[in-house]
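In structure tokens, one chain follows: the form predicted alone.
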Amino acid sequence: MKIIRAKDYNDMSRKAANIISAQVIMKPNAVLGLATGGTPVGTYRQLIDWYNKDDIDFSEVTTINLDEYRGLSGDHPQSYLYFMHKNFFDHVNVPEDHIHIPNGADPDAGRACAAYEEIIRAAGGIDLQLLGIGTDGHIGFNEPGQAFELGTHCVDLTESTILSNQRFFADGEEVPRQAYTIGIKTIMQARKVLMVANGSNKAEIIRRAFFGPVTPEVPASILQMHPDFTLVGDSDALALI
């Protein structure tokens, strides 16, 4: 494992964005794993200015993404697909065919699950996974609690979950209750691991997630046993280590 401080947000950003650049200039066809969230957000707004001035191209990479909201067609504006396409997609030189997320709208859980673990099969596995952690210690929809051995399923989310995005929602009663989400099994699976923190409320689950026991409870925490893992947090997130 192995941690590096930045100053601030922009500073991890910088700092995760050049781990990010780096394996794609080694590997021009690397498969990237993606996340969504705010705390990505400034990772990949440096991404796209360092691709609008030639420094890096997508153009043979392959995207994966963590999750997606069961039954949110990929038009919807609070699908992730859509904030991809908003936040990074639309600025860069990824072929459309190379971009890769659960299929929301597929209302077989166990055939969207399966086909999205066979994408993964076929292009040969994540190269690097990008993660962000949530303050329970949730790394994509892996809530605490699950099994560390899944895959690519389908969870019910969380009450927290569902009541912290109705703010996204005009109607309460459009909140997915559901998304598909790469388990732990997949994403420990990925070659490299890159997670960004950032924010004075996420000390506490840092320090629990990498200097505590490895625990269900904690998903976060079995990335302590992945081979190459990097944590980027700025200051705030890594008060407590």
The other form holds:
Amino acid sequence: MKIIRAKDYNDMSRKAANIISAQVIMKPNAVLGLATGGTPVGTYRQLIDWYNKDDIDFSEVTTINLDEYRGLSGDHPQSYLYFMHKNFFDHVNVPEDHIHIPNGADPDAGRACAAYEEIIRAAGGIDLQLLGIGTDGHIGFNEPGQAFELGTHCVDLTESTILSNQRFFADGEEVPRQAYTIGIKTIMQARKVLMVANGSNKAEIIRRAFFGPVTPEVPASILQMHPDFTLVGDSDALALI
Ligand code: PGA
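Condition change, the form predicted alone to the form predicted together with 2-phosphoglycolic acid:
Now the full complex is given, and it begins with the chain already shown.
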């Protein structure tokens, strides 16, 4: 496990973007596992900036996103596909048919998840997985208490995740209560894992996840066992370690 200290959010974003950029330079047809949430937005912004300066090319890259709400189609403004288009895909040259995200519009969870596992397998697995971390330790939508050995599956979101995501939905609009997510097993099979974390609200969970026991109660803690795991955190997120 490598921990990289960044001064602030911008510095964290630049450092993470540098690691992703290095991956794409080393392997232009890399399979990038991508994440939603507020934390990686600055990383995407930095990559877009370098793309605009002709410093990085995504034309051969394949992307595999972590998760999607069950019940939202890709054109819903709160769907993760919509988020990814707005914050990244619409501004760079990842070919449309190289972009993958679980199909939230498919009500058949078994079918949607099996299809996604097949996409990951056919792509040859994930070269670099970008992750945020939830304040409860979730990665993707792998909430506390789930088995480590799962592939892509349907999850019931915890109350704390639903509450923390409420801010993105219009007043009175229901946050979906389930999602399709890549499992911990799939994340652990990624050849490199890169986590970004910022802000003092992440400090306690960062301490528990990476300096406490490895336990399904803190899903991110399994990353202690990953052979190539890098955490890039700002000084607030790393304040307790
Ligand atoms: P955040 O979400 O980046 O919006 O804090 C992280 C996560 O829940 O994985």
